[in-house]
Amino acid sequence: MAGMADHLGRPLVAVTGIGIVTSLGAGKAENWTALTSGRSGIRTISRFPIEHLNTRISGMVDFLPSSSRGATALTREMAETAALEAIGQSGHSESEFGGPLFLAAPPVELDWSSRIALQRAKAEGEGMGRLLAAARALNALDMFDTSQFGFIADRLADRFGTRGLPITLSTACASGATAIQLGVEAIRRGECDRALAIGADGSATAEALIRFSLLSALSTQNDAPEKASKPFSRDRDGFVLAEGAAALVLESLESATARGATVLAVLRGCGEHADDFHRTRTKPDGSPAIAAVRAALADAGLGEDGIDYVNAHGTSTPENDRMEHLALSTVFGERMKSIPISSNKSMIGHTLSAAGAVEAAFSVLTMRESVLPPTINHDNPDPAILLDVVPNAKRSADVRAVLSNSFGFGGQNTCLVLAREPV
């Protein structure tokens, strides 16, 4: 059908639906009332022990029943929640839905509640022999699933009756975006003409408190949670932890406009490059997010004329953003610092797996509204990131293309370009 291929000839990809679980609230609606007033959802951590932690501070989910059973549990609500309201805006069906499904989700560990009730359980032996005889001993199916990687998708997929075996999987923080990709792929390939990308982290543990802690990664600013996140301030000194899920329905834009679905807005082109340069560090010259940005340009069809606004990964660590900077300066050169950039992070913190989609969804409802979300506790701008900073209240912009960057822990990459219209 005219118009409705890119300039490479695949089929164009709309968003049809979008849902939101941030530390802001539940909901689109809510969270983007939040975002744009610039209401930080950064607080001072409630749901276990602080005490003699370089960090108490995060952005925690605590409104949801699971938030108190662990974090497979949460990250299980949360995903079924964003998903919820995705597919409920996208005029699917919520129980046949009919494509498949791709989830970001984190790595998994067993909740305390199961190392307490093995602990506590009669068995003979030692070491992982023990191990093995509790767990048969107390015959816990719940255990044994909230153990599996493929859990919370597999619940899913029961739940919203996707197609096809779920896809669950792990690129540290480029998780979320990595999960739209698969489904703008599947799409583009013609495996299905509807897909389902949901990104959900539920693990802000002690456990990922002190371990992020000892990488030096988190800030410490503890006195004023809500100015802990700073994305490119001088006086920035480490990501806030979070909690969040976004979903998004994926969708051929073809299939959208022949059952007269509402297209929010059109997945251009993603791009992606990995990274060996360290286990968690990131490359000093920026080159493998250099050319996620350009492979994600070179796959939308567009010049670096051709982006209005960008979404930044902004974690406010001092080497992270410093090397967001050199990536965009670099492609975009000296028109960067004219084109407004905003870091959500200010105020809901990193979502970890699920911050790529949780990105990708403002950066919908940016375009959709003529709205750029500020970057809060933008009061001290680092003078050597020479860029144009929504700072600390919203302004009102002529969206047509956004840029959307992760860039994650262990060099994985990806960028999505998100337009208003198919062209």
Partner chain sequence: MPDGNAPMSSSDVVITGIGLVSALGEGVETHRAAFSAPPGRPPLEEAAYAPYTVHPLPAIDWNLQIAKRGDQRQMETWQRLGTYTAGLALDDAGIKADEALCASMDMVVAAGGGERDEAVDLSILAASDGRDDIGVLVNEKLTTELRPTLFLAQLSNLLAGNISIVHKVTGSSRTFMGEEGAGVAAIETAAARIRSGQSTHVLVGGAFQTEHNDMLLGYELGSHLHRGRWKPVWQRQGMEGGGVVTGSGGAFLVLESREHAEKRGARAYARLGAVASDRLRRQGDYAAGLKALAGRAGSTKLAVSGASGAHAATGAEKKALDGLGCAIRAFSTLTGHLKEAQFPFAVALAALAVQDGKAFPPLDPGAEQALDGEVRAVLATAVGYHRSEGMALVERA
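By rigid core we mean the largest C-alpha set that fits within 1.5 Å across both forms. All figures in this text were calculated on a predicted structure; none of them were measured in a lab. Numbering follows the first chain given and starts at 1. What changes on going to the form predicted together with its partner chain:
Positional change of Arg189 between the two forms stays under 2 Å at the C-alpha, relative to the superposed core.
Taking 2 Å as the criterion, Ala121 counts as shifted between the two forms: its C-alpha moves by at least this amount when the rigid core is aligned.
Alongside the form predicted alone that was just displayed, please also present the structure of the form predicted together with its partner chain.
What follows is just the one chain, with no partners and no other molecules.
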């Protein structure tokens, strides 16, 4: 069918449904209102004790029934909530979705409440042997479920009737973008005409917070939580750990058009490049991130002038924001000073495995609503970063195409290009 293929003759991939859960609320309407009002979802932590912690703030999702039931339960509920919204919007069946599932989820280990429960089961043996003996005796299948990385996707596959073996993936902070990329690639290969891509992360536990703290990755500006995440500011001091989920229904444009679905956006391109420099730091010349941005543009068939807005990775760590600026100004040159770029993380924090999906969903809304969400807390710009970060207040703008960046530990760099119209 004419107009259904991209510049390389591959099926164009439409977005026909999105769903979002963040600390700002459940659902895209609530989230978009808060995000464009510049409201922060970052709070002082109330879910667990904060004694001894250097960082005592987070962007948690504390309003769901599973919010206090552990990382696996919350990740699952957020994923399900977001997927239900996305599938509902797409018009596909909520129980027989019929396409594959790609889930970006955190690698979660058996949590402390389970470990303590095993310890207190009074089994025989010493040390870890006692826990194993308790495991034998208890036959605690709910605990077992939380120890299996394939569990959440399996339940989501049951719930939504997705097709085949679901894929659970982790590319650290790029995971959400990778889930989308896998869906796009499957549709382009002709394996399916639709796919469900979800990024979900409910793993803001005390242990996760401590692990990131020990890497000096987190902001310690605890006194005014809503001010702590300040991407591209001179006094940025780390990211704010957060929870959230987003789901996107991806569909061949041909299939979406044939069934008369509303096309929310087109997923034009995905680009990726791994970094071989260091486990947490990027190559000083920024070449892997540069290569990922260029690969996404090339995959989308767009030149540097094709991007109207950048949804930044913008974590608010000293390293990321500097490198992201370097990468973008290398690719876009002088024009980068005038391409608006903002960081959703200034309000919702860093939703880790979910971030790439959450930010892709917000990118879709940005184009459809012709409104750029702001980068809040931009009171003290970093003089070395010459970017139009849409400081502090939203702005109206006609946006035809967005570049959404995701960069993660382990050298993961994944960029997406989303467009408002098919061509």
